[in-house]
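The chain below stands alone, shown as structure tokens; this is the form predicted on its own.
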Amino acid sequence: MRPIDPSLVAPEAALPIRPGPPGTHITIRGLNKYFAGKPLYQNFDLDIPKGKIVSVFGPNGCGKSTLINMIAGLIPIDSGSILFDGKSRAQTKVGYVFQNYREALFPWQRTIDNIAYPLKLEGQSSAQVARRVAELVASFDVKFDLHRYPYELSGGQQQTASIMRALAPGPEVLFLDEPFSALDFEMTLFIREKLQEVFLQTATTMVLVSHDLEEAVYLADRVLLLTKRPTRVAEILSYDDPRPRTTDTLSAPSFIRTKAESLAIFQREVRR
């Protein structure tokens, strides 16, 4: 099948968009997206639920990233739409965290500066971006200098200023992906922690795409579970445990029994 030309596509405000349920915060319509002539997504459609946790798993290759890459406005659509509460993604201020955080913070930048540049992006004075830094600074307990630069920090310090700055200018919506991959234990239950309490503070809605499917059960509200390519939608696990959930969460029989039913449909598409 060729991919579909975007010049034969009506525009997105022509399209009609079927709402989703109510509390919906991202709705996805036929979402098209080819790669080598092949389809990744092919007239996808998904809800996402305002103020959730949703964590993204599935098969290698399925487009886990890519999915929220698009939703997030880094990769193009082929067609479809992708609405924020109604609105486009230019209309809407989102947070990215990416995997390779030594990629992403600008080297020739003090950690602080870092932290600093959405703000300042956004024109704020200099007393608002001092007083938004030191509420970030509070919320995760940094204890490390800041106003050195991001290759003279550890990893986990440096995954903490970009999370740090992805939250700076109050995101309506939270991208993550993979961000704990490349931390070690210790420095991930730290993460782990204070995204739950900048969660319980703000009920930001986040996206979070994992490879570990433990880490993606734990953190969700929902577990968004995918299928092989031309990708679709396994199931839509939801996990509400309460927050904040600790190391005693691994072993409660909710937990057990939702990462055992993620695992079943993980195991189930892989098989297919």
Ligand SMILES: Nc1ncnc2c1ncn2[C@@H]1O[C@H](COP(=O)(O)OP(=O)(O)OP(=O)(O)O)[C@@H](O)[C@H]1O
Contents of the next structure:
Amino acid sequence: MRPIDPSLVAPEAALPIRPGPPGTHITIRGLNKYFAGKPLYQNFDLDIPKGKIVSVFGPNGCGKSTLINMIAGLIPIDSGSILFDGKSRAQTKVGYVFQNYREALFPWQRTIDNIAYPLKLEGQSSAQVARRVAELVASFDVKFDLHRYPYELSGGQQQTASIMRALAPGPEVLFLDEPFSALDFEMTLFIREKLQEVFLQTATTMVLVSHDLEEAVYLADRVLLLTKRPTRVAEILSYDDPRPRTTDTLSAPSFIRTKAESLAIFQREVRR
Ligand SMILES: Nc1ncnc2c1ncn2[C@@H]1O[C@H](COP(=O)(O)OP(=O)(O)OP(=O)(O)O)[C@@H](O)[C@H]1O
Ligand SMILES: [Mg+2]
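Please supply the corresponding structure for the form predicted in complex with the ligand (the preceding block corresponds to the form predicted on its own).
Following is the full complex, with the preceding chain placed first.
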């Protein structure tokens, strides 16, 4: 088939949506969301880059969870458009890691069956499922017994399993809503590093909500700072220190600068 000559196509037909800059994965245009008659997002635009980790940070109740839930298709938008490489949500495979791992895993299934669940749902054969689970076990370096039920595992182990389940089908985008907030410090550090390792292996686009600014910056390629509601983008900061980032990163001047800049923007928005 011959390519269409762009000069023959009306601009609005050729470009129904203003595209993001090169490397954009998710384009959000004219998004509106109201709760109880009050605007949360009004005519909201955002570009999320592909193969990067975007940390979402902002005041309490500004709509961080609602934003990722709308993008992930867990809650409806009132109007506007959200596209993934030009595709709809229905045509896109996504993974989601919930804050509350206790409610996320099915208690009646062994942990390994929880992880395998989305693969079985896709109709994969037992052999394919076993192969994929083995890959995940290797990449997460799992040391605990996956044949136990979730309630027999520690919080960190359960959240590890939740992340494995979310990644099992190879999602294009992984959403994480405060995935560390119910974990103790040691587990937080452990899973943070696992997440970074997986990102280095797979370059999966990740959108991470975090209420811990240090963590948000540490993991991020971009820090998305939101205002109070009605919510707008306050600023998007780039943070480009090489990976893997380590504890040394925390004292790198670029890290300290990005964190201070994020904090200043956050405080400006909270006081506004
Ligand atoms: N189902 C709902 N019905 C009515 N209001 C809602 C609903 N869900 C969220 N809201 C309101 O929308 C706003 C944004 O909520 P959301 O949970 O997205 O914020 P958040 O930034 O994730 O907050 P937090 O920092 O507490 O996690 C809040 O004011 C909240 O009360
Ligand atoms: Mg939230």
